[in-house]
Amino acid sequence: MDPIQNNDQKVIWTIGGGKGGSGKSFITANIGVCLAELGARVILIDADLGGANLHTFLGISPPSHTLSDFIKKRVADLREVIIPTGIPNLQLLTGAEDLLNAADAKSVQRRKLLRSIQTLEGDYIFVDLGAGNSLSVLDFFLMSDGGILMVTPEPTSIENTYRFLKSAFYRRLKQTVSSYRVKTLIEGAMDRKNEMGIRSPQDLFQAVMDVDEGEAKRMLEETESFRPNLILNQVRSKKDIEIGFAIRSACQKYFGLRLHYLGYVVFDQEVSDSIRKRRPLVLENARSRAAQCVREIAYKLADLRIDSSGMKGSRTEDEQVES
C-alpha cells in the first residue's frame, strides 16, 4: 500500500466492546503500528483506566508520566505526557489505575480529557476502551469520529457486545435531544423490564413520537449518523467469520443501525507468543495469518474518510471483509 499523505483530517477511532479478554489492546497496538509504517502519524491512547497494558503489547516499561498528570493538574497540558514508543511515527499516552474510576468518574473530569484528546495533533488517534458500559467508557466511544467494537466468537462477547451497543446508542440519543421529558423516556426505556413497555428502539421511537415529534425526528436523524464498526477476533472457522454478518443484520433489525463489519482476525497461536515477547505480532512475525488479518484491517481504515453522513470506505462491506 502507498505511504500515507501526512493532512490536517485528522481521524480519531475507539476500540470498545464492553467485555474484557476481546483483544481490544492487541488490535490497537497492532493496527496503531501498521498505519505508522506507512508514514501516518499516529497516537495511541490507553483509556483502560481500571488495567491500563497498552505499553506492554508495545514492550514500553510502565511509563513514569500517564493520565493521572494531567488530570491532577500536576502538568498543564496532555502533549506533556505523551511518549515516544520506539517506532517511528507511533506515541503512547496510557492511563494509571487510580485515575477516572469507571464507577464514579467525574464528568467535568471526562469532559476535560475528551476536549484535549481532540487537540492532539496526528493523523490517527485510537483510544483503547477498558470493559464495561460505565458513562466514562460510553462517554470515550461517542466521542469518536468511529467507534469500532471488538467481539470474539463466544455468547458471553456476543450479548456483551450488544448490552454496550445498546447503551452507547441510547446514551448518544439522549445527549441528542433537549425536552426532560424525552430524556426521561430515554432513561426508562434501558431498563429491559421497564413498565412503559418499551422493549426496542422502535418502541422508544414511538413512545417520543407521541410525545414530541420534532425531538423524535432528531433521534432519527441521529441514528442515521451513528455507525459503529465491528472486528471480530479469534476466529477458528466459516461459521465464526459468518457471526460478523448476523450481527450486523440485527443490529439493522432492532436497532435501525448500519454497522460496518470491518473485518476479522483468524486465531493464532503467535499472538500468545508475541505478547510474552512484549513486541507487536506484525513486527515479531508478520507472516504470521493473524498478522496479515490485522494489516488489511489497517489499511481498510486507512482508506475510510470522514465525509457529511459519517466513516465510508472505498469498497462495499461484503467486499471488504471477503477479500
Second form
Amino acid sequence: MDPIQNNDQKVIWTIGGGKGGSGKSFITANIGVCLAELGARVILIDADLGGANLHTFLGISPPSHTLSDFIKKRVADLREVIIPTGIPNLQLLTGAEDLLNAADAKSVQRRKLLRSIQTLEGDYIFVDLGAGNSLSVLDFFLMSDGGILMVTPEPTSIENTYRFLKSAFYRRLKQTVSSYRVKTLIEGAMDRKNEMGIRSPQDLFQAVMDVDEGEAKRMLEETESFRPNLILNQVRSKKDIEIGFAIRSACQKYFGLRLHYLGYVVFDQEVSDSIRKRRPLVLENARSRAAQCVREIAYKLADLRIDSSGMKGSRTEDEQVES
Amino acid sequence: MKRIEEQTCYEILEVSPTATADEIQKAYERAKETFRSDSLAIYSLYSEKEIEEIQAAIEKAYRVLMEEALSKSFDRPYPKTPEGRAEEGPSERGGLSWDGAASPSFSDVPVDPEEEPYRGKSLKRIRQRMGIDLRTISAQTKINMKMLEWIEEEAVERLPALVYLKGFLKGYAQCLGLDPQKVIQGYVKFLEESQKK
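Now that we've seen the form predicted on its own, could you pull up the form predicted together with its partner chain?
Let us now look at the entire complex, which starts with that chain.
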C-alpha cells in the first residue's frame, strides 16, 4: 500500500455551506484549474446532492464511471473512475453524492469514502459538497483538512451559512466529548427553542461546565482547533467585502471560532458568460476581475499548503484580503 | 467561548495589546460597523438586546484602549523620563496623564500663545510658521493624517469624542512645543462657542 504513504502531503478541501447558487461549483472548478496550472496534481470530486454538474463547469460530458462503481465493487481500481478533464494535471471524480445521499449512509460508509479519497494520487483534492446540510455533508466537511464556506453578501446566504456552521460546530463538539450527558446537552442545544435555555454556544459551554469540567475543557480545545474558511462571492462593493470581516467577527464573538477569510470574488458578468460557454473562467477569460480574484484565492491555498502548520497569522491574511 | 461581558477590551475590539491608536481606531470602526443593529452578519445570531450589549461593550473597550494607546504614543516623542531612563516599547502604564510632566519647557517657544486663541486655524498657522509638516506630526504622534487635518480645518462634525480629541490635541501641541493644556483649553472653548451658534 505504498501510494497511501506517498500521499501524506495531500490536502483535502471541502466546499460547502451557504445556499444553492452561491458559487461552490464555480469556485471548485476554477480553483482546481488554477492550481493545476501551477503544476500541482488536482482532483475535483463532485458530491453536490442538489445537482452534481461539476463536469459542466469544466466542459466535459457526465462521466460514465463514478465513485459508487468503485464502492459497490463494479470496478476494482479507484483510478478507473477518475476521469481526465482535458486540462493537464486536473482530474474529476463524480458520484460521491450517491454515497452521501444514501439514506443508510452510516459513518462507516462515509469513512470508507474518505479513506478511498485519501488513497488518490494528487496534491490537492477539492470536494464540492453543494448546499446540503445533512449529517453526511457535515461529517465530510469536518473530516477534511480544510472546510470552505461559500457565501454571498445576502441575508439568506449568510443565515444559511451560520446554520451550517452551527450544525457542523455542534456536531464536532458532540464527536469530541464522550459523556452521554454532555452529548445530550449538545444535542439539545441544536434545537434553538430547547427547554434548557441554551441559546448560544456560551450557554452550552456553561451548561457543560456545570456538569463536567473535563468535557468543557475538551470542547474548548476543539473550538480552538476548528478553523473553517470563508470565501465571499459576488461582491459588488467595498462594503460587501467588509461583510466578510463582519462575518469573521461575528463567528469569533458568537461561536468563539476563528474563521479564516480566504478572500472574495467580485461580481462579474464574465462568470456567467464562461459558465454558458462551459469553460472555466480562469481559462476562458483569465484577465477578468473575477478570474483574478479566484487566482488570488487559489494561490493563497497553495501558500497555506506550503506552510505545513496550515495556519498563518491572521494579520497578513487581513492585509491580503484588503489589498 | 467567552461571553461578551467576560471578554477583555482587546478581545472585544480584536486587536493585539500592542495596537496603536490608529489600529484601535480602525478596529473600533470595523467593530461598530459589524455590530450595527442592521448588520447582515449578526442579525440572525443575536437578539436586539444582545446587540445593544455588544455595542455598549465595544464603546467601552474603545474608550479604555484609546486612552491607553494615546498615553503610550505621546510618550514616544519624549522618550526620556525625568530620571533619564528611556522608555522602551509599549509602556505598561495605564491611564492617560494630561499634565505635561515629560514635555519640554515652553519658555523658549518662539510663539506667543496670547497672540490669538487656539483653534484649528490658528494652530495650522502656527505650525506652518514653524515650518513643520503635518506628516511629521502624524509620524511622531501616530495620529492619523486625516484626523490632524480635521483638527486644523475645524471639521467639527468629524472630530471624535472630546476625550480622544484632547488626546490628539495634546500630541499635536507637544510636537509644536506648545503648552498642551492651553491648546486643549483653547480648542475646547472654540468648540463650545461654535456649538452655541
